[in-house]
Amino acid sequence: MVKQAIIPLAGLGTRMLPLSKAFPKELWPLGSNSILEKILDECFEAGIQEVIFVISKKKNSIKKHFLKDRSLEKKIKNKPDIFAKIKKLNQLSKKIKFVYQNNPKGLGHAVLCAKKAIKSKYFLLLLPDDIIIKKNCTKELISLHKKNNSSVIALRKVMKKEVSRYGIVGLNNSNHKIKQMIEKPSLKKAPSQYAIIGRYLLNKSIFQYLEKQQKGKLGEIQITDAMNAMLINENFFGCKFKGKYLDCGTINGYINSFIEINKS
């Protein structure tokens, strides 16, 4: 049983600069909702036990977002739509752990940082720029999962001039078992359009890997090359999900999501 997820939160929001500068995208509304809570609902309407947020000093903001305060519920008693809300966070706050990374090195030393805190022989990685709404992506995963007892990544067919945004898999149209996987790839060197989409269910050999992954692009450690290095001892199937995607990893696509979300 897949019980933890992991979801990094410590980077620096570049992309969304000025306006991250001084609080963090994901807790941006989206709907009545922050974008992390919906993350967060996704994961627990699919049976996560618990949750490790991987943060940095500097995104303090976000574990203050789910600390009880006293205080404040005092105020607020008599106004019960508002109170219901700061309750809903507090429940969620048992759900959930913190891990630190105070020197950003890349997705795959995010997910390092967590390493101590996994106890499962699988557990959930989920990205808070990727939201999925009208079907449960997590709960796609973990049903694949179960069939074929391996790891698995959610996958979308992106445009041609999108391929080098993203990670991209060549794979086995007949299963879905994933063959390959490179990181930013132009589009000559990319073996097909399917793009990795921020959801992945990984075993905790992942780990290994990790420790032993040589930085890739932009200096980092990318959670695609060690993915790679497990195809060789490991299977891998991606889900191609039936929900609706949402980009909320820049201006424009925040802005498109906000709107899309008000549309339900």
Contents of the next structure:
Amino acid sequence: MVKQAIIPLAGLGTRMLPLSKAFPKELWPLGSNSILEKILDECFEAGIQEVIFVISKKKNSIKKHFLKDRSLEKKIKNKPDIFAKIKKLNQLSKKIKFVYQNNPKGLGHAVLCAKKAIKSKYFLLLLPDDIIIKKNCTKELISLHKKNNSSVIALRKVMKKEVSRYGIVGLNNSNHKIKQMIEKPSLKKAPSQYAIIGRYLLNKSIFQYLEKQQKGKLGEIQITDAMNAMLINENFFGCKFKGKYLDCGTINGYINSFIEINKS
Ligand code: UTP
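Got the form predicted on its own; any chance of the form predicted together with uridine 5'-triphosphate (UTP) too?
Every chain and every other molecule in the complex is listed next, the one we just looked at coming first.
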């Protein structure tokens, strides 16, 4: 059973600066909740029992958002609607563990920081920049994992002009088995237009590969490079998920996502 998920939150969010400087983008609102709560809802609805947040000292406000605040609770006790919302955050916090990555060396390195917290053979990795609505993508990944007993990554076909922004896979078109993964390739080097979207179900042997992984694109430890190295020993299947993808990693993407969520 897949019971744990890692959510990396220690990045600098440079594309959202200066808005993200003091207020982490993961806490920005989407509808009446934050982006991060949307991701947590997806996890817990899919049966995940514990979530590991990778944060940094600079982003301690994320911890503060979830942890109990007795003096605040006293002040709002007579406002039941608001009190219930604060209580919900406290409830969520019981299932959250915090680990630190104070020097952001890349997504792969952030995942490695959570190594000690992972107990079972497979775990989930979710990126809050990628919101998927209308259908629970985590559930889809878990059911494909059960079928193939392997690692699974979420895929979405992107436009030719977008391939250099993503991790791109080469895959067998009939069974969606992954043959190759390349981080941010040029269009010429891209094996397809299928991009890795921020939902991964991984065998914990990924940590061995991450420990050996050299810096890749953007001078960062890239998880795509470690997964590509792992392909020799581990099967990976792609999940062309059914839900609607919303990009919350850029200002324009965030504004469009906010509008889309308010429509649904
Ligand atoms: P991104 O590569 O999109 O980086 O990280 P970012 O910092 O969020 O944003 P930009 O690109 O500078 O605008 C994908 C996810 O991995 C986390 C981020 O917080 C984000 O959730 N991350 C990234 C870390 O936790 N640590 C890192 O060193 C890098």
